[in-house]
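This document opens with one chain alone, in structure tokens, the form predicted alone.
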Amino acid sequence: MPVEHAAIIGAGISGLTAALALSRRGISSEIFEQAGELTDVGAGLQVSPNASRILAEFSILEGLSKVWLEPDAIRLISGSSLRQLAAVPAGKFARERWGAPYGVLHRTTLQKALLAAVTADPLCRLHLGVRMDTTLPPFERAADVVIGADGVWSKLRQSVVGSPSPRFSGNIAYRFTIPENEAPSFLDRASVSAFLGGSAHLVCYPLRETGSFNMVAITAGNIAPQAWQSEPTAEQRAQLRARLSGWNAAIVSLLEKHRKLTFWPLFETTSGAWQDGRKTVLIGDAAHAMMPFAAQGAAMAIEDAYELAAFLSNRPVAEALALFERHRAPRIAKLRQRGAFNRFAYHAKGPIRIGRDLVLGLKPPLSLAADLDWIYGYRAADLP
């Protein structure tokens, strides 16, 4: 039997993404989120060519186009003498190889231009402030599929057994933004740069929307009592200082002058199902939250949320489900691979770092963007 009706749970990225690869395939849907209204949350996020494809098939990517920044290049920089090590073109590169645009925004305008395509399709249905625990909001009409998009920390989980689990993933991020006018001259106006240094990275690049500087310091740590704060405490101030050892002086005093930080522990998924056999199923972070080492975790809830109303459109449910799950598990597990890969060469000490600079100096533009066309050049299939 064709799927007709679905429910979502959570109106994040996936969740919004779903209903509107759902109703691509006229397939109605009610997204269930228990926030009484969709607020300013997060911060910058990178789209890769991989996902801004899908966008457009929604026609947002015009309008994201306009007041996004699509980067000359992804910089990789030493954080100590502050010399480039290595970059990937993006830019107009980025359209030519991978067929779509790389851009770099606040997450909450990307929420936003999904919203608004939800909210003037008829095929969608967002309740807002629906309290959700172990039991299912009321539907308006019987769903014939239930799609848990409701982030690391789902609820929708507990139903499917032997699915996968939060936990801690040791490492911290501690985020902030610079208003523009005010940045160092070491930040370049037009490019994602990453600043490599032993036990930490630190990723920036301009948000043309909020006239600002996203940055993102990201190091091994602890949990603290409470975990999730407005800002560190001495003692995680004192413990990124440490991990900061040997920087370049202009980037500490920067990390230590900003009073303004928001510690944000890291937690992933372990591995487990994605879906119950019969009628529920995960994406996003639902199912497979992971570090953001390869910048994919936004991308792979869009290439979930198209692929699973592909295989919806013309299978039975249970079906779908399995071969969903069958077909997007090996994409995911090579990226945690691949962010496992970068997390090492990004947080690299003594001899191992001086090889990764050597090994990264020799190689040419061109190799380093053929090493991402299986992320970048991926092509969400309409009937995979």
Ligand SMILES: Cc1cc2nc3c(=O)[nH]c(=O)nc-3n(C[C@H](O)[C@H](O)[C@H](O)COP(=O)(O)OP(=O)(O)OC[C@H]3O[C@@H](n4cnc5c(N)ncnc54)[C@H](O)[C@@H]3O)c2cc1C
Contents of the next structure:
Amino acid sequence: MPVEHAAIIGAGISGLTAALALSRRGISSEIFEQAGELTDVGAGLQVSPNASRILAEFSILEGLSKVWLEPDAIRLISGSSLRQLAAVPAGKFARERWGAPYGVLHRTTLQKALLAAVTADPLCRLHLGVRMDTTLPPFERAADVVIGADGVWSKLRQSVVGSPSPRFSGNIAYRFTIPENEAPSFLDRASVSAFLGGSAHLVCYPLRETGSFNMVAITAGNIAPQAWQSEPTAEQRAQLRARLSGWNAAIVSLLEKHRKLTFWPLFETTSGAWQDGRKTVLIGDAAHAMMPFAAQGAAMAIEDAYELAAFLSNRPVAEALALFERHRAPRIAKLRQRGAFNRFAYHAKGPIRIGRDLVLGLKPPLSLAADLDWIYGYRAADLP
Ligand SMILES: Cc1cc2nc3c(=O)[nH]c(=O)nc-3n(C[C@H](O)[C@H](O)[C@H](O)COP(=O)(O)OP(=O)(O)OC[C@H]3O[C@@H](n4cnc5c(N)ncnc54)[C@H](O)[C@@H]3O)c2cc1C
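For comparison with the form predicted alone, provide the form predicted together with the named molecule.
Time for the whole complex; same chain goes first.
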């Protein structure tokens, strides 16, 4: 029997994208979101061409392109000498090579654009302030498929035997912002800069919507179980300071100066089943929360949502869900591997760091770009 109606738990990037993707296939949906309103959550987001290509299908890319920044390059820079080690070209090059733009924006900008499209779509119905606990929320109409887009702490996971569980990754993000007019000159206003140093890296890029730099330092660290976003304690600040030993004084003082740091322990999920063989499926962070070392979590959520809708459009639900999982799992596994490799390379120390810098220095920009073709050049199922 063809799928006609879906229930979606969670109105984050994966849930909203799923509603839009299903609607394009003529499938209606009800989305249940625990928050009473969708407010400014999260930080900056890099949207790579594999994801922006999908956003174009919902006619929201044009609006985003007007407010976001298309960085001219993704630069890898030494955290001690501030010397550029390598740069992947982006901007016009990204549009030409990967057929869609690479943009950076505030996560809220993307979520609001998706939300506006969902609200305007007669096949999508959003219920705010409805939290799923141990049972599913009451649907207005019986759902043929139930989609868990409820993030790393997913409740719907309990309906899928052998589903992944969340675990602390051993990494902590410290986030802050700097008004653009106060930013030191070593912060490039036209690109994404990743400063690399032993045990930590710092990603910085300007957010045009807010006139500030989004700054996220990621280090190894410890936390109390279930700790979540908060101001770092004196001890956590000391932990960060220790990780920055040997870093350039200008960067260290930037982090010291910013009293308003957000301490953000990073959780990921173990591998496990994403669907129950009947009508329940997990997507996005609910299925495979990953570390931001390849900046692909939201992009994978968008790809998941789009491809799930494609599979559901022309087969029985159980078959579509099994196919979806089989199709997506190898790509997610490969991305996790890339993330783990990036972590190793970004946080390298001693001789490994010297080797890394040599290798990066020898790689021409085109060869760095070619290494990313499988990620950014990906065309989700059924895309032209
Ligand atoms: C520091 C950092 C930097 C990152 N940078 C990038 C980047 O540059 N590019 C990129 O692609 N990705 C990036 N990511 C990853 C990206 O943010 C996530 O992968 C993505 O937002 C996941 O979206 P989601 O919709 O699956 O989950 P979420 O965004 O977590 O959304 C889940 C939604 O479900 C709702 N919900 C939860 N539980 C319930 C419930 N029981 N009932 C009802 N509703 C519920 C929540 O309120 C929320 O709205 C980064 C992540 C981090 C931590």
